[in-house]
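Only one chain comes next, encoded as structure tokens, the form predicted on its own.
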Amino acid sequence: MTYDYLVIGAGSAGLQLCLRMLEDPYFLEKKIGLLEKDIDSAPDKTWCYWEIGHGRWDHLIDHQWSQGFFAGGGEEIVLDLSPYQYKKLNAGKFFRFARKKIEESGKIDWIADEVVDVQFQDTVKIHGQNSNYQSYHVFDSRIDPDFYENQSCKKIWQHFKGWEIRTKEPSFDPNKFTMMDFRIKYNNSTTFTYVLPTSSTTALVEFTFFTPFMIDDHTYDLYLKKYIDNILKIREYTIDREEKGIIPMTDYPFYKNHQEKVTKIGTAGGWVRPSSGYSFRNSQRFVTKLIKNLKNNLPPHHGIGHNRFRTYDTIFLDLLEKHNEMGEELFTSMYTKNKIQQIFRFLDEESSFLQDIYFISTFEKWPFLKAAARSFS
């Protein structure tokens, strides 16, 4: 089978390419396929992501927020996030709503299959474990290789398992989710539990690390339970289900991955902020860049994911690699001494460049100084 475009992965990038192609008259005539290896299991994790009003996916959304918290360096702040919503959606319902709205349109080949390898002629011709196929363009959420062998980028690992739990008696606030709270940590290392209430009995609670290396499962269940009898003062609850991820926060450079005939998308495109671990929003903002350029006979990955947020975002996993005991520090800043909502525009890589400067200006000098000096000399 020949396909015009063939997608490989079904996750937030891939799923999020489809529909918009979907949607889309370009792609009305063009032959489209989708390659994932293991259909039949809907991912069980959560992606959260901040936007203003009404979003695309909010009839999706489990729950949303208008106010946030931090703790952090002796400071306990409420974040009042107004236009923004902080909202929270089930990976494994946004799978099946897309798979159901692709092989409802018949227009998109869902293919149950996993690639063994890929080969580079007038087409690109992979060979998976169930049959061979070939596409005139491909669209790769795996992570090349040479990531995990590269030793000269900075690796910081997002890694956090979360317990969603239930109370007898009412414990939380159900308009407030907890962004970043240090009041519990591992040892001297950038760690923080982030809480996400959907009622007044029910949250998700996750102990999450930025750090360059891994804990065993057993340290992640003993700082979840310190937090819950420690700071949130919960004595009894049950432990509804559980979830675990690892986010690499890397300036490896993804983009160098693309070639003529394949665009890398997803954590393989570089489309995970670095400074923050963030990617579902990204997914949806570079797939509409990455259409508009295909509309426009240019290449895909075009104006997406290499600008001088990704130098900041360099200083700051230096930082965090050669002084990972400073996180707590460098976030109390970030949190204090800006709004919510210049944050997330920086994040959002919205702000414009004298916004940058100002935001820099407001965390200490020369531990940044010092880190742009390594990065860069």
Ligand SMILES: Cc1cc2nc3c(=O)[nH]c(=O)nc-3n(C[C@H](O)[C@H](O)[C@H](O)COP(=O)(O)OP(=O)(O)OC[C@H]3O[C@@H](n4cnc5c(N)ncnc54)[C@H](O)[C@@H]3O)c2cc1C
Second form
Amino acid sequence: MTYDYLVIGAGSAGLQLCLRMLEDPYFLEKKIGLLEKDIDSAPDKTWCYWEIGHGRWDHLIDHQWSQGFFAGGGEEIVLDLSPYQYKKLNAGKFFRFARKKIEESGKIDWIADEVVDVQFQDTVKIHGQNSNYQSYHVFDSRIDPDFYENQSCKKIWQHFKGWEIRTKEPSFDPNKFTMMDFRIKYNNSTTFTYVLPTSSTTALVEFTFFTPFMIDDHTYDLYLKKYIDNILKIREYTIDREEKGIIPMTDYPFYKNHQEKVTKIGTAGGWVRPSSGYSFRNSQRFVTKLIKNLKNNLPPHHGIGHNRFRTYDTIFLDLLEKHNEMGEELFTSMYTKNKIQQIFRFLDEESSFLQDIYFISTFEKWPFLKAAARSFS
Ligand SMILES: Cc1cc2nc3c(=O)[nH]c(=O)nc-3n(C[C@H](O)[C@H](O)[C@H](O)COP(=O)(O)OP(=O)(O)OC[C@H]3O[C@@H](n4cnc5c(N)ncnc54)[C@H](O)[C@@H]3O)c2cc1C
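The structure above corresponds to the form predicted on its own; please provide the structure of the form predicted in complex with the ligand.
The next block holds the full complex; its first chain is the one shown before.
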């Protein structure tokens, strides 16, 4: 059998794409398959994103906040997010919801297999561990191995460990999350703590690195403990759950890995915003665009990922790569000199060129100009 569309990977991008296809009459007569290697282990991680008002996944979210907090450069500020809400979703819950929807619909084949090779002739031939498949078009969320080998792009790793803690006494304000707190740092690098309180006695506390280097597991534990002891000043708590992650922040040209009949999606398609590591919201936006392109007979990736924003991100990554010690100063400028709504618009690639100029002018000029010169010389 030949599929019209085969999606490789039931992750953030693949699932959002399949759920959209299920709802859209354009795909009613199409034969669609979804290939996933880890079909029985729903991912246990937290996805956060911001949006204005009611959203598509509100029935799945665990918590949302209308206020944030930032601490850095000796300053502490409360971020009033209105009209935005910052929302927390469990990836496993999302996976189970999507799987049920897909299976109940009977319209998309949910296939448990690991893809080992994809070859392109008149159709795309997909070789799996268990079987082989054919499709007229493939949406592929596997990261190209060239990304790891490539030495010429900028790569910063956003790596972190989080503890979901439970306290005896009320210790958190569940209406306010901490976006970045630089008061506890690993040496002089770009490291901070992120706190997502879900009640007065429960919170996910994550110690995060934006660095070109990695560290051992023990170091995360040490810094999490320091933050909980010294900043949150919590004496008694239990750890209910742990989560760890590594997200690439890079200007690697993922778009070069698209082929006529193979469209890369998710991280593999460059859907992670390089300067922030967020991708869940991008997946939502880019899936909409991708489907519009399909209907208009355009290459599915057409217009996805704006060059102007990639240019800013390259400069930002260059600064973090060459001067990792400047991270706190950079983010302090960002959060103290700009409204959070403007930051969200910038990260969503919705700000105008003039707004971007203002945004960039709030940073120390010389390091930025030097990074720009290095990046584009
Ligand atoms: C702990 C953690 C917390 C995070 N928090 C946030 C957050 O708050 N907000 C946010 O926006 N982003 C967050 N991220 C990043 C986000 O998870 C990723 O950017 C996003 O999942 C990328 O989507 P994706 O579809 O490309 O990849 P994934 O979601 O990783 O999905 C890829 C899928 O492809 C499957 N697969 C891979 N290779 C094959 C193969 N050969 N054959 C078949 N299947 C295959 C994998 O099993 C996987 O299910 C977090 C990441 C982690 C790890």
